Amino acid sequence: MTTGTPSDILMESQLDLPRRQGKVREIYEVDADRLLIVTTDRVSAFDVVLPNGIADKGRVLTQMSAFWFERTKGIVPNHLIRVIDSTANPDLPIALGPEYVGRSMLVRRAQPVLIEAVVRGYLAGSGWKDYQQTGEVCGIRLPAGMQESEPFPQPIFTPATKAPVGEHDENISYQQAVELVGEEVANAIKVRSIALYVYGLEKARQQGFVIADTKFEFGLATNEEGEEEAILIDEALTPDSSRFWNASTYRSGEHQEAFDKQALRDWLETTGWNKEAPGPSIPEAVREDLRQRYLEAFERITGRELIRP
C-alpha cells in the first residue's frame, strides 16, 4: 500500500487549448478528432466541488478508468487513445508539465449523450431512498421487505438526468430517458451498461470487492462501417462512478465497509452541512482516508503501481 501524501494536488489545469469545466475534469479540444481530458484533485460531493482536493485521486481515476477502458473494448467501444505517461508528447500542440502525467489521457472526440447511465446491483445509495419511500427505484416496481445492501436478482439499468456543474441529477424512467435521446440510443445504452457492469462485477470479486452499483456516461461517434453508435466515455468503475465494498465484509441489512466516495458523504453527514454551495473544507485525516481508500481499490483490481511523474 502507498504511504505518505504527495504535495503535487492539482485543483484546476492551465493549458492553452479551448477548455470546457465539469466538476472534476477538464476537457480541451486538441483537434477536430482529438480532446485531452485532464483529471484534477478536485472532489465532489451532494454534486457540490469541495474546497479543497484529494491527493493522487486524479491519477487513480484516470489510470483506473483506462485499465477497465482497455479490458472492456471488446465488449464496448470507448474513447480512448492512450493515458499520458511522460512530457514527451510530440502528438500534441503544446507541451504537458509533469503535474499532468498520469493524470489525463487523449481520447476521440464523440457527441455527449445527456443521460447517465446507472447500473444497480444491490440496494443502495439514492435507490436504497427512494424504494423506502415507494417500493420502486426509477419507475421500476421492487419486492417488498428488501433490506439495505440487499442484491438484486438481476442488475437493474436506472439512468439519471445529467445536469450541469451545481445543479442535481435526478433519477428518471427508462421511458423518460427514450423520450430524451430516442428508444434506439437508450436501448443501447442501457445493453451496453448492464454488459460492462456484469463483466467488472465479475473481475472484481476476483480482487475481493462488491460493486453495488456505477455510473456510465455515453457518446456518439462514427464507427469503422459509417454508422453512429454509443460509445463509452468520461470514466469506467472508479471509486468516483462506482460503490466498491469490502467483499469479505459484506453483510447484507447493513451499511458497507466502503472503497469510494462514500466515507467523505459519511463525515459530511456528519457536519450538519445543508449540501448547498459552498461545502465545507475536508480535513486533513478524511482526505488521507479517502486517498488511501482509492489507492486500495486501485491497487487490488489493477495490480499495478500509480503513475507518477
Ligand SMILES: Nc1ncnc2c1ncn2[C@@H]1O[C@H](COP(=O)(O)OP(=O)(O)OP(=O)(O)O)[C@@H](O)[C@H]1O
Second form
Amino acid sequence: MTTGTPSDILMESQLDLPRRQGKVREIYEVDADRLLIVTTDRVSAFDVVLPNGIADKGRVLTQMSAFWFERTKGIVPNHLIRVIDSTANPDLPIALGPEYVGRSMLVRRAQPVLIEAVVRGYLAGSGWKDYQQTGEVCGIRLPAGMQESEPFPQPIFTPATKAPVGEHDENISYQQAVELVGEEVANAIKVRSIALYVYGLEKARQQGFVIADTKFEFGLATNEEGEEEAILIDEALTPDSSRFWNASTYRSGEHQEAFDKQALRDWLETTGWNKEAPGPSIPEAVREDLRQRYLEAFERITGRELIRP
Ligand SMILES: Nc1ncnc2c1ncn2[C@@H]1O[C@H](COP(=O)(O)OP(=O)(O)OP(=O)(O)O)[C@@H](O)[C@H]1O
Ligand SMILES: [Mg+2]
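Return one more block: the form predicted together with this ligand, after the form predicted alone shown previously.
Now the complete complex, all chains and molecules, led by this one.
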C-alpha cells in the first residue's frame, strides 16, 4: 500500500561541527543556542544498536516528530526551529549534502532533564510484565483482572531513568522522579506529557491508529519572559518512541498488529540472541517490512509524503 523509492541508508553522519552521538541521533552544536539533530537510519532494540539500518527510517522519525511539534506547540512548547528540507541553508556555518535533507532538524538547545517521561494509555510491554507480577505499574495500583492491551481508566505517567549508553532505562515511581529532578519539574513534565499523549491519541485514532504508550524527553530552556521551563525535546510520538497499533484490528487481551519496532523485537526473539552487543544483522525481509510499517504510520497519520532529496 505504501510507495516511494527507498533512499540510501545513513548509518553515521559526518559534519564538521562538535558532535555527540545517541543511539539513533547525532547532535551537532551549531552555536550557543542551536543544535542540528541528524536522525540516522540506525535501529536500536533492547538498547543495543544493530549492525544494519532501515531505509527511510531517519526521515520518517524526523518528519513525524516535526508534524507533532507543529501541531502541539500551543499545548507544550518544543525545541523545533525547522526541518532541513533543502541543501540551501544560508543560516548554517556548514554545507549539508542531500543525505541530510528531510532527516535533520535545527532545534533550540536545552538542558536535558534526566528522566524519560513515559505515558501509557494501554497495558503493554514492561507495564504488562510489572502488572502481572505486582498488580501495579511503576508503583501505580491498577484495577484487578486487567488483560494485556486493555486501556487504563485514564492514561498514567510512568517515568523511567535515563540510563547511560549500554545500560537499560529503569522504571521508577513518581516519587523517585521527584527526588531526581525536583517537584516542580517532575510535575510540569507529568502534566505536559499526559496532555501531549491525550492529544496524539485522539489525532492518531482519527487515522486508524491506537498509540498505546509513548516516551517523551524534556529539556529546560529560557522562554520569552525570561523564565526557565520544561520544553519538549528530542522526538515526538514516533514509531520509535511509541507503540502504534492498528485500530481496526485492535482487540483487548491479544497481541496487536503494530506499526512500530515490535515486528523487529518479535524476529529478534526467534534468533536466540542474548540481547547484549553486538546484535545480529537484520535480514532484508525484516528490514523491508519495518520500512513499510514506519512509512505507513507516517503517511496515514500526517497525510504527508516523505520529503526525500
Ligand atoms: N533540544 C535539545 N537540547 C539538548 N539535547 C537534546 C535536544 N534534543 C535532543 N537532545 C538529546 O539528544 C540525544 C538524542 O539521541 P537519541 O535519540 O539517539 O537518544 P538516546 O538517548 O541515545 O536513546 P533513546 O532515545 O533510544 O533512549 C538525547 O540524549 C537527547 O537528550
Ligand atoms: Mg532519544
